[in-house]
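Taking the form predicted alone, here's one chain by itself in structure tokens.
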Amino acid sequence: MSRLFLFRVTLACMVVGFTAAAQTPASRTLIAHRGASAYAPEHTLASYRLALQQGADYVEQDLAVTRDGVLICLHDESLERTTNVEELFPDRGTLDGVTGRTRWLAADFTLAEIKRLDAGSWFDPKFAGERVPTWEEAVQVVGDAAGLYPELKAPALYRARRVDMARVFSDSVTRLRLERTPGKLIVQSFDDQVLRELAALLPHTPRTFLIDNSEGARWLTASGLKTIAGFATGIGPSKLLIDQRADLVRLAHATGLTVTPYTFTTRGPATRFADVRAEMEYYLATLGVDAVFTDNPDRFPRDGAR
């Protein structure tokens, strides 16, 4: 019986309302954060393929919506960090009144325009010519080799533009028949409103509520977790929030929520751990989290192996 199958069974039990006490803990689960993004440009097909080669159980896709309503895989709201959009469309940027920076928002470009961009050279010249993939392309590349773990990015931006991101996404799930395999798909967001909408649109799809450091005090209490359980099946806190609260995983599990912290990487600041493998092992074995987001799928500790 595979690790991924066990994790999918556990998630399915949570969705249909089994109590945490009746659940068997899932095998440790690896989510490739933006693909194998320590080694290949994030959210490119090259990064997704490498994540599969490195044994990912799930591959994460951050999702944005183009001007013509197509879901694409992109972490930022804008294109300038990871593409050559400034070179190809120098006059299409808009001034951000808050930061004072010029940004090239993905929502201002059609899919055809975005497909002209180089999404690989910023990371390493050997990836020149990699393109921003569509959500559908990502689904096709992952295929049956792993699960999908999309995040709906910046729903408030799209609400302000009268774009129903939850509906666009749920329609794609139906079209791509992703709900037919239990556990194939887990959707996540920092935005509780969009998860509430998805709870109605996709009631059988597990939903992870992401929580950053600034929101921990609001949500990570007994009452806050109970509220989350009304619209989500799991939480995705920053790893610091879990490290500061030895009881948090137990409390979340008692509320029927899975726990998947982010992000474990060799590209971040130094930690107190010997390496990223030891850090993930601590969270999985000592703190008891269900899964982790990592940029380094090849460093994931399988079954306690060091």
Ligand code: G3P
Second form
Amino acid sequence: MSRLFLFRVTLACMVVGFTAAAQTPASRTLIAHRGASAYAPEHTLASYRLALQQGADYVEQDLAVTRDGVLICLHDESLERTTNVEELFPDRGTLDGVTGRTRWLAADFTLAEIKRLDAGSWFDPKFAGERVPTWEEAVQVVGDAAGLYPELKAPALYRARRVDMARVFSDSVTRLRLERTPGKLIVQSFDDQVLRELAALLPHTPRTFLIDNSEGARWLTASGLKTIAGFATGIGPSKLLIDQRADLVRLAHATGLTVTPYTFTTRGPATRFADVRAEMEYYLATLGVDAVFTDNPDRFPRDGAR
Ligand code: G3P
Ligand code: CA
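Could you present the same protein in the form predicted in complex with this ligand, rather than the form predicted alone shown above?
First the chain shown before, then all remaining chains and molecules of the complex.
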């Protein structure tokens, strides 16, 4: 049986609320976080292609909406960290009243303007000329080789601008026929409201509710998990939240939720583990999580190898 077949069967089970994923060793699932972003500039086609070469089951895309309503793959709300927008559009930044910093929000630029930006040089000059991909371009590049794991970023920013991000996204899923293949698509967000909207718009698409350290106490209780199960099919806690709570994975599974912690990487601070592969193995085998987000797909312990 092929690995691709196994993970699609597992995801098909998740769609109907069956939670056998954690008990099936073959189901351990690798999500390439922003592509193979330890080795190539995040959210570029180069990073997605490398993730596929390294055996990703899913490739993650963080999504933003341009001024002309196009979904693009970008982690931050703004463009200055990962592109040369300051150089090309020096007068188009806006002052952030909270931080006092100037930002170049993606929502203030058209797709044509964003396509002029270099999204690779900041990472390494050898990636000069990489562009910010659209969501549709990412879907095309991933093709049938893996699944898609998009995150709707900053829905509140778009709400304030009267842009219905859930609707923009669900329209694209329908247009691209992504709901036709069980397990092809899992959507995620830190924003519970947008997941509630997607539960109505895309009822057959699994939904992972991301939880950061500041939100753990609010959501990671028996009653909080029950509430989550009303609008999501899984949780995506920071890995720290799981490490502190040995009972959490069992409790989430008992509530019918999958567990997918973030982010396993060689680019972060040192951990207590020998390396990132040993860290992922601990979460998968000892804590029993279903899947992991990692910047290092090539280090994923596919068969439990350390
Ligand atoms: O989506 C999982 C993980 O990517 C959440 O953190 O900031 O990398 O999007 P972030
Ligand atoms: Ca993300």
